[in-house]
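Presented below, as structure tokens, is a lone chain in the form predicted alone.
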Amino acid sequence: MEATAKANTNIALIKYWGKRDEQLFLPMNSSLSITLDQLSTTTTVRWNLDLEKDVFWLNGQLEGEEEANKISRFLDKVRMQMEEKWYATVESVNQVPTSAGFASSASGFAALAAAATKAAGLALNHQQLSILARQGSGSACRSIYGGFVEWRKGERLDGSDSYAIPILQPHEWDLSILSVLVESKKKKVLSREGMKRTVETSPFYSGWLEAVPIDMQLAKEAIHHRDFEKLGRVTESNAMKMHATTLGANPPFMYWQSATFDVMEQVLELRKKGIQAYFTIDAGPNVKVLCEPHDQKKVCEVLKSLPLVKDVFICHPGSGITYL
């Protein structure tokens, strides 16, 4: 009983920030993303009747108890559907810097959900996979699909109406997304902790919840009309609002580093020179820059010239989960 699945990471244009249910990973707001074609996780799951516990390998290294327990808690949800107490060997190869704001958990849990259920012989459709992946990492529900994806927050207490849906296929609008690596170390405040602290203590959080539906509508209109400038402006504005909530938390915290500011300032300079480029930042110091394909070479050259930039990955809208 073995299967291998690959999932790409995604970049949220309208951010998911805050949970209404910590156990089921139910979000306080809906969100919208682009699945990327260059940053991915490939995972093989082997169910084995002879194992006494789950075993987790990441990038060729046997992971310790803490990380293995995270995988086991997720696999428990699959075991419930299998109605078997089998354990598994999980081998993942991550092409995404882990815990650095590049959404490695999104591709990781999407690939794990797909491989584990396939290996178990469970015939889950994409909506069911999205619901399952969400319970490992919220943003993983969006990586089930390719292209432009909306995660509907849902209203039900059991989370049965909280899942992602595709709104535009990868080939229907080719944009360039430059993932700018300024720091690959594990971040000090993980996303889950940061969300919880912000929801519970930031006086700015209520304003965030009021603004998101407006941003969602603007972003969906921009995608429908292929209006890049409109999409870029709302994407950049939404990211700034999300990060502002962290400054009001108690204690306050910030994911940005000096290099983050350098990239942001350089993007603003590019726009002054007539090049349409816009930034967005998830829960980490690294920056994603949106531009149109005819500008990607120039934007990449400028960003790579910054002293604190370690690397730039040029991405485009990518596919959803695939089985290998």
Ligand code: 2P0
The other form holds:
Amino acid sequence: MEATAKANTNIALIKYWGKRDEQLFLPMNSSLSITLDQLSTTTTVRWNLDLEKDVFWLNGQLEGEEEANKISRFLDKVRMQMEEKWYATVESVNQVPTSAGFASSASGFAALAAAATKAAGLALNHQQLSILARQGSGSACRSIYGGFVEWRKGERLDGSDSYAIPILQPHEWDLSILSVLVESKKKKVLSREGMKRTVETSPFYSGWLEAVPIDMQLAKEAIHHRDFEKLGRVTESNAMKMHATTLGANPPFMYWQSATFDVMEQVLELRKKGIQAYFTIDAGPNVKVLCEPHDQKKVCEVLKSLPLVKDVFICHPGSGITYL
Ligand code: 2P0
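Here we have the form predicted alone; I need the corresponding form predicted in complex with the named molecule.
Whole complex next, starting from this chain.
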């Protein structure tokens, strides 16, 4: 009744932004991401007859009730498929640089879904695992697979057609994804709250929903033809549109800080000099910069030289879940 699984985080090129069902984590729009080769979570789950509640250890520390309850609510979905309603000890380790401010919910729930079901003796295929992981955190459904991954939003009310599918294996197109750390503090508006507020109040949200299918098509064409410039342009413009919706929310909010602008400007400068680099930004101030591996060293050097940049982590497309 024990299993260990590892999952990497992913970076969305076409963003998941807004839910149509908060309980089932069903998205308003499809999204597309690259699973990275690092920034991972390794999780061991032990189902145990003698436990009276689930116990959650993170990075060697026993977590309090709030965090443990999140895990328990997720494990309830696994328990529903088990004959014996046992509780579990969950031990997770995030392989991310200390307090680097990188989101770990994608790798976290992908690893938990894989370890919990395997430990329970349930043989779920990747599609079923993606559906399960989605119900812990939406973006986790994409981390089940490696490389370039699409999360199809689906239409059904029960979420049975809302899961990720792989579109390109990691070795089929090597890109450099530079995670630029400008801030490691917890964000003020969590992504869950931010997307809810935007869906409910931003007049720009309908424009977002109109734009995503077009961006999605462009991104898929670019990936198919390994057209880096086309992929970069649509990635950057999709991030800008997502962040524009937050400015129209009530109350309005924005995830960027002055250092975020510094990095964005630097990326535009690099392009003026003929170096193909493009940025994307998630629900926080840190920036991810995409470039081709032959430009990686130069781009990294330039970004590290910015005074407000604390660190730059270089990633590449990586694998989906693995069992250890
Ligand atoms: C993404 N984000 O596609 C987008 C871009 C943030 C901006 O997925 O509520 O932690 O757990 O489903 O997955 C972050 O949201 O949100 C996210 P929940 P999640 O990567």
